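Consider the single chain below, provided in structure tokens and representing the form predicted on its own.
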Amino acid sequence: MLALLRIAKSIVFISSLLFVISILPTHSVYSRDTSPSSSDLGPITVRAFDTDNDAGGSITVEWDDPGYERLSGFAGFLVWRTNTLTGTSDSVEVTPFGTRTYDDRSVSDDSTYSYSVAALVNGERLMSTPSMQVRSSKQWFDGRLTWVLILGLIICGAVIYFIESAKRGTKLFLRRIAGLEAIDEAVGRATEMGRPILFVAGIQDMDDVQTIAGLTILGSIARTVAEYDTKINMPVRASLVMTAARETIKHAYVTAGRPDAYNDDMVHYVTDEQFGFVAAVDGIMVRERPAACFFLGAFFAESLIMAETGNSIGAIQVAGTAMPAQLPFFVAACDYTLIGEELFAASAYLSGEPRQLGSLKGADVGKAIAMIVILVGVIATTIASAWNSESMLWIENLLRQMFSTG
């Protein structure tokens, strides 16, 4: 028992003298500490040149740090810039932890200067040697946008190439628009039931393309008209608007052999009170009850009242317009809707422009190309995720360069 009683003895005094053991400091009286100081370590490297790619009035500035960071108390680099010209120095940024770059966008083409990087450590400054003189200057050209250039030219030379093309006489396919076909139908529907057409090219003025869109259609309907010898009434808001159309009305009836035919009473100004204009459009659906009604232009909150009035009295009803917020009330109310660009290739289709007809073959083409290079972007990125493949990772990143403008 009394030997048991030793040895347990042993045991608890082992057991003191090891956890004793363990919480004294690791570090002998003869351990050195291993940690950096700023005597060991070397001079930072500065490199200052002009930013690329800019329009001048930037300088970039990038070091080396070999070691600074580690150091206590260290709270970040200073940017310090001297004007070698003036002879001035002034501080420009105290970078954020782990920074290597700086961009000065406030300085100026006609000064040279030079950089230097201290190392802020417990209040101290540890300058650089001072970098090379330089001076910001601009660049003609953005070179990350080298591949917008070269699709831009693409696309410019394929609109030159379609607009020779027409001017040659060569047949251009565009495919068949609907709305378009529906126009004869309209007009001769109107000269049967001895009822006029009524004509609306929007609310806008001249300076909206898409009035000059429905002008230009507005011709080939007249010429229709004049041939059918039907009437036509077309209230506008604008007198820009009233003058080109009537200018456009009247070619229309010389062309088609009929000047005399001719009223400039077909065209006539209301209002340009936009509500004011569109009740008297309403009113005079309802009274002169039109066999065929064209909407062709930009229109905004009065599409659906016109469109639902001419619904109403039972007309046959074309609209067109760019305003994407007013195309579901046209495609419920009317009978043919010209979707968007719809609108602008009737205008090229109906007039035989060889410069709009160029013109729209050639955007044809840069769509093309988009549509190509999202397809192909998609498919790329998939693969490259899916499978981590090599190639599909390299076109991505191609795609990416070729599109990005930072």
Partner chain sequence: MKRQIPMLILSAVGTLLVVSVFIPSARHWQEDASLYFDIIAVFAFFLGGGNLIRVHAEKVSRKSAGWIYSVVTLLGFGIMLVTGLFKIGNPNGIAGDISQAGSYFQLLFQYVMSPLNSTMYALLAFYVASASYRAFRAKNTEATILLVAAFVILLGRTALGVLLTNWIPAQFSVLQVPNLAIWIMNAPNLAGQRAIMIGISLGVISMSLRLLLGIERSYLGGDN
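Here, rigid core means the biggest group of C-alpha atoms that superpose within 1.5 Å across both forms. Every value quoted in this text rests on a predicted model; they were computed, and no experiment measured them. Residue numbers count along the first chain shown, from 1. First, how it differs from the form predicted together with its partner chain.
- Relative to the superposed rigid core, the position of the CA of A298 differs between these two forms by less than 2 Å.
- In this overlay on the rigid core, T337 has a C-alpha that sits less than 2 Å away from its partner position between these two forms.
- Residue displacement note: G188 has its CA displaced by under 2 Å between these two forms (rigid core superposed).
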The other form holds:
Amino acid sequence: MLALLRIAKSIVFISSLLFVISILPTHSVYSRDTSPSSSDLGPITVRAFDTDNDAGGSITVEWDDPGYERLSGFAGFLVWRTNTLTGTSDSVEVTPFGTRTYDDRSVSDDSTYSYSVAALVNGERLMSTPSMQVRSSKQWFDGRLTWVLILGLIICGAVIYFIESAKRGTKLFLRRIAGLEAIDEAVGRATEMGRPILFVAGIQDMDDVQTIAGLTILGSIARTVAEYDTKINMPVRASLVMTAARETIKHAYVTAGRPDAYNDDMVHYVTDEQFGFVAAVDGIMVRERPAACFFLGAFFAESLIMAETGNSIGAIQVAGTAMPAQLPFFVAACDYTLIGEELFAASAYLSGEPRQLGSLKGADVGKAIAMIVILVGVIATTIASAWNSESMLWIENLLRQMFSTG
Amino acid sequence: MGLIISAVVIGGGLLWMLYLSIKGQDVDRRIVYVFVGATVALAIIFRLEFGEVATPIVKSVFDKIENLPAGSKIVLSYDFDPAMAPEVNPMANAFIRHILEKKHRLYFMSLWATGQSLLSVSLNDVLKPEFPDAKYGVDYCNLGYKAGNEGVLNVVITNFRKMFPSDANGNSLDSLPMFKDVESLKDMDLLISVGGGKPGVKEWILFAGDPGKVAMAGGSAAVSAPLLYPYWPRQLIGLLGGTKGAAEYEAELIKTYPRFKDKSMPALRMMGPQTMAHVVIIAFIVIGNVAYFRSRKKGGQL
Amino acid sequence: MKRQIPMLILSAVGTLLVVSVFIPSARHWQEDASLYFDIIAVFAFFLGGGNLIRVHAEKVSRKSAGWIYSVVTLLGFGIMLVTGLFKIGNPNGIAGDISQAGSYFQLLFQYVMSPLNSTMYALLAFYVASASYRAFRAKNTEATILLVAAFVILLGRTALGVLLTNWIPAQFSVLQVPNLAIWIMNAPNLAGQRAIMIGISLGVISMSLRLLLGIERSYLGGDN
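Same protein, different state: after the form predicted on its own, show the form predicted together with its partner chain.
Full assembly next; the chain just shown is listed first.
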């Protein structure tokens, strides 16, 4: 109870502090004081250095203002550049009020430069002494992404480790995914009823990984469809998806030993227009009354329109998407829904191939890292703000640094 | 008067539905559709309107535009199609009014092919008649649509001219005075994307606002707004979510600039039908639960 | 061979693009890849357009069921294509902006396509109602919590929420329905969304690795 009181007190204290800080004037709201003259002020100090973590061709210039901005005739700072190899000088920028830094992106890595900054007061240029000579250069590695690389390597390493371990025969547990278990049942039902199945691989193009995930599941479904000799209808919104899906289904028919039953028109292009596509899919559902509908891929506002229409015709519906905003609609209107990562796990699950299953186990390591970091972060932040603990603040800052790319 | 008639008609019908569900009868989906249609129609016919107050997430966008110094550079991207337009176009129009009223410089563009035509409608219906003094190339310009989705942002974050050698009318960017000191999106003071699909606000945050360290605001269809909350308030200074967000912005605009009171403010008008539709949905959820408990009592399944 | 080459292209381009994220001077590779994809996608439009014409022309020629709708589709496709391509009626001629006020393309867009699109989108109002009616039932504890949250959000998104609870004093303003709705969106909803997003991101990493390593081949039709 006492601890809670302390936390509450800390929150009130921090809020008050933030409020006081927020109402303090900053340099950009200085009132312009006309009393000092430019001769009373000291020189402007200029620093120029190669811009960090870039591809070269950029120098950052920073300067301190001894008080010129407060003079009544102040019009801005002029950044003046001298190419010390050729001896040529030119002005590169007049910065607006309140700005004390400039990123010069018009330099060459082959030259050296020196910068001066002039305060423009009443039409006069009050020039600083030049900065040290500087040369821009490119960096081979973006240092801000070190932690991203480390974490990425750990997760990818874990995925590869579990793939290798699965290849060696280690048994891996995978929880049951009801939506995928239902695929055979849905296709079987369509066969019994003599009705087609409808497959929609989302409304995005092949550059969306969700579309690829949809097509990987299509491969398994198409094989069952070919074996059962059921009709499949797949309207698509993007031409590249059409060609890829045709290849997928064609190969499934060949694998099932029924290449003659395959027909290119099983997959047909409708329109790139989102709601034109929805109108066409709804029309197909109402006219052909498919016994099973599969919505697997990236969906947007059309998810509910399609799923509700499918529900109204009494079709078995299996949906899966990684669009969090559409998941509630699919859950409400479909019989089975693959939620987020389940969509990506589906092909591994369906194939049962150890190498693919291993990759799922690897991703679990990422989840474990995320959970531990969240837990540690919450505890460290709470303790740091409640008891001003230096060590906890250090942990908090470390975690911020790890997950920041700025 | 309109409210009373609507309440009697709809309320009476709903009570009848409740009675039927207590008696154990299920409600057909088509009856739900009739009620929603009738409610929205009555609210439109009787012009039901309710007052709106800006919530912090909307107010922060308004305050940002309000407090930027005159002449600030703002990008407004039309990332939506005609389907979404009734919901998000009012936001775009409200932004145009506010930005030009504050004498900022407005750069239009679109990542959706259909956005360009909708942008053209806004220019002809809002910008030109309401701001006749605004000069093309000085106060506003239209870059139009460019294919490539977020790939476009990947390029313009470092160089506008590489992706847009000319504006939508074929003028070279260098011939437009407002592009004199603009090299990339990083030179902007505020980026606003109005949309609801992909590419939309999220892609603008990931590919422009965040890497370019430029303030970013958004307007989104209600259905995709929850996806954007994780970015607020650090990567997104504020968000207008659906008709409600647009109506709040319009209300704030009228409060601050009463001269806009006579202008078309569709989001505020749409909140009447939306409110009534929500009430009907709530009523049907209650009816559905009554029917459910009734059927459970009987030992049946629904 | 037919499947080895695409897999090789995928592995090579994918690996290069992942590496380019960490090398400042290679970042433009991502832009270039996006541009190449767009160029290929534009050419693929001919495939899609061609398929559309072929499927519907066949329906018309065979007079199969509903062939008249195929005529409408073909006419719509042809008219929009011709008015857009040749900028018919465009006050600025062939060099003008395609969406120039007064051009036939813009007129068709504004007065035919826009209302049709909005109509389809508006169906959501009806479907949300019927889906909510079916889904929000207090079947168990979790469903009841979901039901209560839905109530608060629905009320909070309308002026009715303000009207019902604006009598609550300012010090307890968090209990006003609109504020409760914002809290639900910002706290529990946000936490859930983030958890799902983390799961999705890890799923994407795992799937991408399978693709890059050539383990995942079912999108190419096969043999997994």
